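Just the one chain here, the form predicted alone, laid out as structure tokens.
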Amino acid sequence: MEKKDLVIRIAGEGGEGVISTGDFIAAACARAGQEVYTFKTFPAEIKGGYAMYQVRTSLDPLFNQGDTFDILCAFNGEAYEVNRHRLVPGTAFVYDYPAGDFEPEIPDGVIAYPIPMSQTAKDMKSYRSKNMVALGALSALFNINEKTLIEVLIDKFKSKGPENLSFNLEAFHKGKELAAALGKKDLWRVADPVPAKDVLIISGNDAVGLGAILGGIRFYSAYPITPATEIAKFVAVHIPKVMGTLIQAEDEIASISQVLGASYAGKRAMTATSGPGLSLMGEMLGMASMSETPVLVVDVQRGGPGTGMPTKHEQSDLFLAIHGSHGDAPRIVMAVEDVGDCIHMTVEALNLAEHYQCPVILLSDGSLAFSTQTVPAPKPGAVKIVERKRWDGTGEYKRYQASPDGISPMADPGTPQGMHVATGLEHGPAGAPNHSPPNHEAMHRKRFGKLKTVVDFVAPTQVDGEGQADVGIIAWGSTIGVVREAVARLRADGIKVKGFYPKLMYPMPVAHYEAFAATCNKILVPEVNFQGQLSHFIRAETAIMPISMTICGGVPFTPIQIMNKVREIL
């Protein structure tokens, strides 16, 4: 039997290959002509442990990493103590046998496929070969493309030489003998290739650096925190190209320093950071308010606080992200639901940023920083860039000036006669420092003022289904993608269902939010943190009381859950 979406789940231990094998077979089934949408988890400690990838794939669009998966693939004990609990009547089980760690107990019902991994590799004099030998028998057992695979594991390895190309191979083939030899037994099979579509595989970490790239940045500055390093890496390699510049700054407080001096200077610059590095940014976040200077910041959220869970998924840096600052310092705060929101809304945000001169946060986080998705290939004559708004050089330049809509024209250094002071002090219309309260008064109208339209700038919320429904689900960041297939199959199940999905999350489109909440009998919020942070906001600042909905054990919700929610409700 063919099925259209299928889940092969990998795990073992870090170091093993675990990672590189799913990232192999995502890409092998992308140049095949699915869809792909992965997710992976590693432990943050250098002497290895847990590591598991998933991937699923399909010939349909996909939006989450599912429910459960149809395939197991375990390196190790560990990895089979982990998820013995899920492998249910028709699961197959490709493990490593004989191992020395464990030999599990099969479930009634569970097809078991014992692939000696381990010992394979020590006859071919290299353990580091036991991956290739899993991927092998995967490919085999479940109508993973040959063909697409070798060209996969070509690109990987021919850059380290004909031997090291020929011996990873002799390893794949070992292990599709291996799976040969013991005959398929189970119903899973990866669809055949279709042809393959204009897309790009891509990590959401990568596309944001993608996306920084076409929006236009010419300085990059930013200190390493796990789970946002990698985008410095993509934008590393990218932005020399673009005649831009990046830098490793010795902390995040000089990393934000440095971008806000390069936007001073008239280049759109921006930094990421996870939630330890954005909370030392907050001084000078308050500075870009103050001086109304554009900057971009990405959020890739991790689980907190303190050091917290720097590999694992939480959503649980929106208060922080809205309210993280000393006084009241306006600024815009969105957030990704995938990988292609990755790309063209970091474009967004840098417009954003520069059309209304203040600090834009945009949140990504763990699960999707590593997740890597198929994506439409982007443009680049297609993408807006929105430039800031400079002084003509006629009359006296005044950089705080009064305007309709609270802009005020900027002025490069060495504009003729646009000499000014940008200072973090409470200024005058020429900013120099006034701290009388009817002055404070009104430049705090004017920076929160100009923020009244940004829900017209862009598209602040989606809606998802029509009518009157029983329950409504509001739902932010990667958690849309859950909901989404969540609410198309509850919606196919007969269940009067609709989704609500805000793209800005300050200033808050209340209007939005009332419009969906007045077609629903009740209102649903899930989030991956402990607070129930957007409900919370949903509460302080519109007439709705929703359902909150909360987990926060480092990993996303699956469709089901949420379903089964809906049903409890209901």
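Numbering follows the first chain given and starts at 1. So that the term is clear: the rigid core is the largest set of C-alpha atoms that superpose within 1.5 Å between two forms. Since we're looking at a predicted model, the values are computed, not measured. First, how it differs from the form predicted together with its partner chain.
- Taking 2 Å as the criterion, Ala99 counts as shifted between these two forms: its C-alpha moves by at least this amount when the rigid core is aligned.
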Second form
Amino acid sequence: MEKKDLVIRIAGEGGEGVISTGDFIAAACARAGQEVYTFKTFPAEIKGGYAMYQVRTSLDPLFNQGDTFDILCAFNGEAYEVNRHRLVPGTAFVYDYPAGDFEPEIPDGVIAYPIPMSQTAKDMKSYRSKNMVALGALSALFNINEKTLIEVLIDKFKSKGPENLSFNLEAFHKGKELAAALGKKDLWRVADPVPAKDVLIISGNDAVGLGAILGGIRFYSAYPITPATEIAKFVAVHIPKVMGTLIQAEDEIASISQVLGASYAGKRAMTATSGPGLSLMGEMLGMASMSETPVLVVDVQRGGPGTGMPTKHEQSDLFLAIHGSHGDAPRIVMAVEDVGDCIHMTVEALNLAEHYQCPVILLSDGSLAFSTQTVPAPKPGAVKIVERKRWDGTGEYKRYQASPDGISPMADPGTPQGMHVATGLEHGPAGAPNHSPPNHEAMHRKRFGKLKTVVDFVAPTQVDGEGQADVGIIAWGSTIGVVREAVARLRADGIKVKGFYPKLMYPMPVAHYEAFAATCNKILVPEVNFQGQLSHFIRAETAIMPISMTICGGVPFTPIQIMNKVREIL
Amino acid sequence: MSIAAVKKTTLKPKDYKSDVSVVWCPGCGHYGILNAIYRALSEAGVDPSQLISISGIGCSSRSPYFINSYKMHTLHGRAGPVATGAQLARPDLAILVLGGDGDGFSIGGGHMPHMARKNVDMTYVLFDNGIYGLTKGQYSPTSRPEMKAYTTPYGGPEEPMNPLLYMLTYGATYVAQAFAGKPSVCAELIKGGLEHRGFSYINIYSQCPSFNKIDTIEFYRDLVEAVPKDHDVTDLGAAINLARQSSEGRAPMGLLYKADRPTLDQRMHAMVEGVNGRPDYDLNQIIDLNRP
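Structure of the form predicted together with its partner chain (previous: the form predicted alone):
What follows is the entire complex, opening with the chain shown before.
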């Protein structure tokens, strides 16, 4: 039987066209109506080093990068060496041979397709077209829609002149012919095209940038940091179009400070960073809590601590995001599951910051940063924008005046009679310093109390499954996508399992956790960090005693890992 | 801020006083500087609703509380970048930054070069008393080595920095210095800073009778020396030569340097115009760029 949910991994040296080949396949599949989920790793070096791009495609919704690849396309010997242990029976292996730099051993059951990529490119007198030969071969072998693929290539190369385009197409067709001559010997085949859906194909970082623009930001300040910088790149291109400003600050302390200043001045403002930057921002986040100033920080998590593993995936900033400031410093923490969330939860996080006048931290992670996925195209008219509460100009204005919901109106600078101070000192209702015990307690109650309704403002959690289950899995961030698939596959095997997916990490929706746990015999919490950070919060804030499952090797979970663990603890 | 565009008023200096009482020690130089600020605001005619006064932490950083305006009392060392964000968000308003030598040049020192070179349109008044007063007297980046203080019982092991040289080197477009004992000079220079479009830096010596026992009012009075009448304020080299005197036992008082250079917000505005930015830009055009 043909297999139509397939994972193609392309691997080689950085600069050989690994990434563009993957992008072409992903775009062609999306144009042919397929769902696409890509995953890539690249070297920490600027030139050279091992690069990998993996495309998973199917007609069915995709939630993760898959267990492993079904097809390996190796451009060089290193790509083969790194991946050879995963060449299991049934895998298709396309590789540069003969005249490549390696001579692989083909394990039993692996279907080999030697394609002379380098030789063909050399004969055409252009080493740069090697990846086009590979692309042609992959297209022919695995039914990657040729029509949409050629459209993608035309769009890509048309700006580089007709000669460049025809050269690349020639290499593509040569690859196709070389593969056709070998004959089809495996079961992997992309489904035939269906009408294309109204989708974007976009990376997690670009999606945060798009969400920021749709969410109405007019000020963005950031400092370069892996793996978050692409967000600034996206915003830099588009924010002047909506009359906004992006500034590259001298460090992350300056970037969050500038965001706070711009927000006080009345503009929707945000920054994005990774763990080290969020660490530096801690003090100013406390200032935002104290002065009740809306700010959004997106943290694209990476391997830590210290400099850690900048290009690798980890979910290890939950402690920092929730408690990373001195004093009792309330904030809202959300975490995205996938690229779609990166768009609409960035909008939502901006709304939360404006409504609750506090810092909001939105957690993404390294696996989503560069993962491109097909997502429904957003409709600008359907985007809900919540503005901060503003003073109506009547009566005497007191910036921190108590109110039933704890939210006090703000006055934009320039408003007559609205003059007030935003201060990091403890203060009374009018903003004047006040260090009296009853005042400090009352102000804490105000600042924390206003967050009680956050759980109703957003969809805080999702439950996957009904009734009673033997195992309930609680997952956050990009691990959710892996668990969704594991739950579906376990259920298909007759195992009673449910999933619980918090998007609001803090304030913790305790009642939701406990209601879910009441329907499960055991609770499993898989997460990509060493300490089991979500498990820690669950033990601290709920009556649940979870089984923590952690990995921290710089890569995401696979569905099989979760499924095996569930079977083990049943 | 070039306050030319800001809404004007005809308030008296006292109208810029807030109802928060001033908390400095008797004899503190900061009183003179604060009064000079009231006078400068009055003479420049800045409407209080069109002004944001921003500070970090320290004795002088309390100043915004005492000024009738929008104001931010932020974190130690961070007034500059907070003000940068506010200025870029609202280039139509006047931005006044007030703080001390420790706040600006020690903990906040990493921000100073960037405000200067980016020419952020604001007026930065630095109350330079060569001491940390709020923490009861530790040596600061502008303390003289002979000063014995809280953490330097045998005298300081470091050379002081030269704020004027620093600002001139990093590209500030309005650089001046005064002494709190000369409030009319202070007021004139602050007003000039408010009227200058670009990053204005005014260093004002201010005696701290409580903790800095060597930089007394008399010491500063003897130290300062009016900028020569024939000094050309557009000559950077001449300004640098004057600034270097501060390391030689004399200190220039007056305007050292003034240059016209596009401000950061003007350059940002040019970018908006370059892409035909509009508040009602069709966001579908951005969305469509991300289709497969």
